[in-house]
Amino acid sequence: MSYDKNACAPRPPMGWNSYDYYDTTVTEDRVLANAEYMAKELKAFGWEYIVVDIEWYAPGAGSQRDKFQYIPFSKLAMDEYSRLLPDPERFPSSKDGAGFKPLADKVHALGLKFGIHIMRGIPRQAAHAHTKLLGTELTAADVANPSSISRWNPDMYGVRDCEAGQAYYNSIFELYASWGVDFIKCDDICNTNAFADDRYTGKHEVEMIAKAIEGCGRPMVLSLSPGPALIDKAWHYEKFANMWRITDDFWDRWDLLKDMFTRCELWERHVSAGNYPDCDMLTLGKLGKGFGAERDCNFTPDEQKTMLSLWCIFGSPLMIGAELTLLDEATKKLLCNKDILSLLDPYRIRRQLYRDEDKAAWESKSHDGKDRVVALFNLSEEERVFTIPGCEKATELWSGESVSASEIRLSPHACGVYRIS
């Protein structure tokens, strides 16, 4: 029987990823105090995903923020097959040849489970090295391509579309199988913004890490980045992916919150069991500290509630972007909302109803159409008035209270989630 992709993400995968609170600099002690907390208080509501993105193989990674993000030319931990290593300093269990085998042992004991980012390619500096590939005579310097680099990033060089390149992908997939790794949140890989008129150009590295995944014997969610997408692509995102970002970097500026109302209807029709268009994470709570500026997330609570709101109406996975354990009261609330996050059902039936520069409304509906929500946005600057046609009385799934639907008036950039009666 072959492999299903879509069998591991029945649902949008909900978790926690450690780059809007961290950047490059998350160490293996933050990662473990965020899945107790998620364990503790989170997963009962279905977050299970506890995901180490950008940098875990660069020593040093975030010494020099003054001048670089991503520093050029420094030495990244690699074996000797020319597979990338967590820095043994921020992730002290993985000496020795563990990787992140310890790491993940301890998430999953807590019920959750193990995410890595990883960067499309191959090290720059294996390449140059020439060093081993396991499973090939070639080395680095024969699958790496010295024209595919990332705009942003200075680690990787892009693999050739090649047998060579093939035992690469699936070396690295064999031991990430190997740790445990349940999720790959692959970058620079959706988007790579290489040349106007092709910026898909690491089509054929999609398809091989789709095929050493298949390979590795061990299901992993697959997630590309960055975006956005490309809708005219949608079809092989689908075909070998489970999620793909819809979105360049989102942050909490409302600006960005209002775009993605016309990146979701754009991608509509593309929901379904095992296959995301991804928001991106959701900015609450304390975020930006990596960065070199701690700070609570600059969305008011209507506009949080407006984020997560239209994440699980439209079907995004959500990937909480706060340090989990400074969360204060409220945002927790917004986490543990079971009807909203309810609503990320794929099997539900969803579609906008209208959209404009000043309103917005989404419609869900249960698979057998029994169950009925409306979602309305205003995204104006001034209070605006709603109705929901064909109905009278409804519970607003936030408050828990009912309201008349004739006259819904919400405040600006403020939503309300309604269950028809």
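Would you generate the structure of this protein in the form predicted alone, following the form predicted together with a further copy of the same chain above?
Excluded here are partners and other molecules; the one chain stands alone.
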């Protein structure tokens, strides 16, 4: 049977990612605590992925956060075949070669799916030590490209486009498959911004990773970071990946949220089943502990609704960045609105109706045209009045209230999402 990468993600993936709260410091017990919360409180609404983000393989990660986000020349946990392994101090069940399998098994037992972050390439320490590669007589030094590096992370060299390089990628995905990994977030690959003259220098590695997933015997969602994704490479992302970031790291600032309307306009025609331009994580709830201090998100309640409404009507994947166990009831309610989440259906017909500096509107229709939803967004700093032409009454999906469509007043940075009667 041929491998269908689109079947891995029939809807935009919905889940939790450790980065926005923990940075490089997440531990096994905190991953499980978030998984248990998701299974109990969010799973029924479609939330299912638990993703361990960057440097799970780095002992001491976060211990010099006042100086470095990623410690230079740090010794990483690695096996004899140049494959990174979980740090046993933070992930104690990974000891004795178990890897992430015990943790993934616990996540799966909750009815959820398990994911990990990886960096494009092969560990620099493997190249320097000339360690073995599974499936070839060559070593890491033979496939590493020392001129292909991340400008922000010191862990990896790029992999050369060669048979032994493919053998390396095959070996790590065989390992991930044995652990039970369902989701891969691959970084420094969607936009390799260290190379101004070739911002997609990792293109061949996308293809190698996709081939390795196809051959590993386990379906995995492939997510590419960081952005902004390159619109002229849309065909390539769609052929080999399931998700690709259309922005650099998104945080809870109004200017970044307002800019996302421009990005969604650019990418609106590229959403389809199995293929999702990615607006990045939802910055809600408690954030930032691993960055130095826990804090509440900076978005107002209206801005939080605007973010969720745009992500959903556009059709972006949804990854929660907050510590789930600290969600308040108001935030939890935002994440559990079935009417809003239903807009993620990739078979809906979606389009931006208009956008200027002060306002925007999007439309989403069921494939048969019987269900029509319009989202109105006030992007300005003062109250604005909107109308929905050709409609007298509508139901606002956040509140459930029936409203007059001829005069809709929205506060600054607020939105309304309306099912047309």
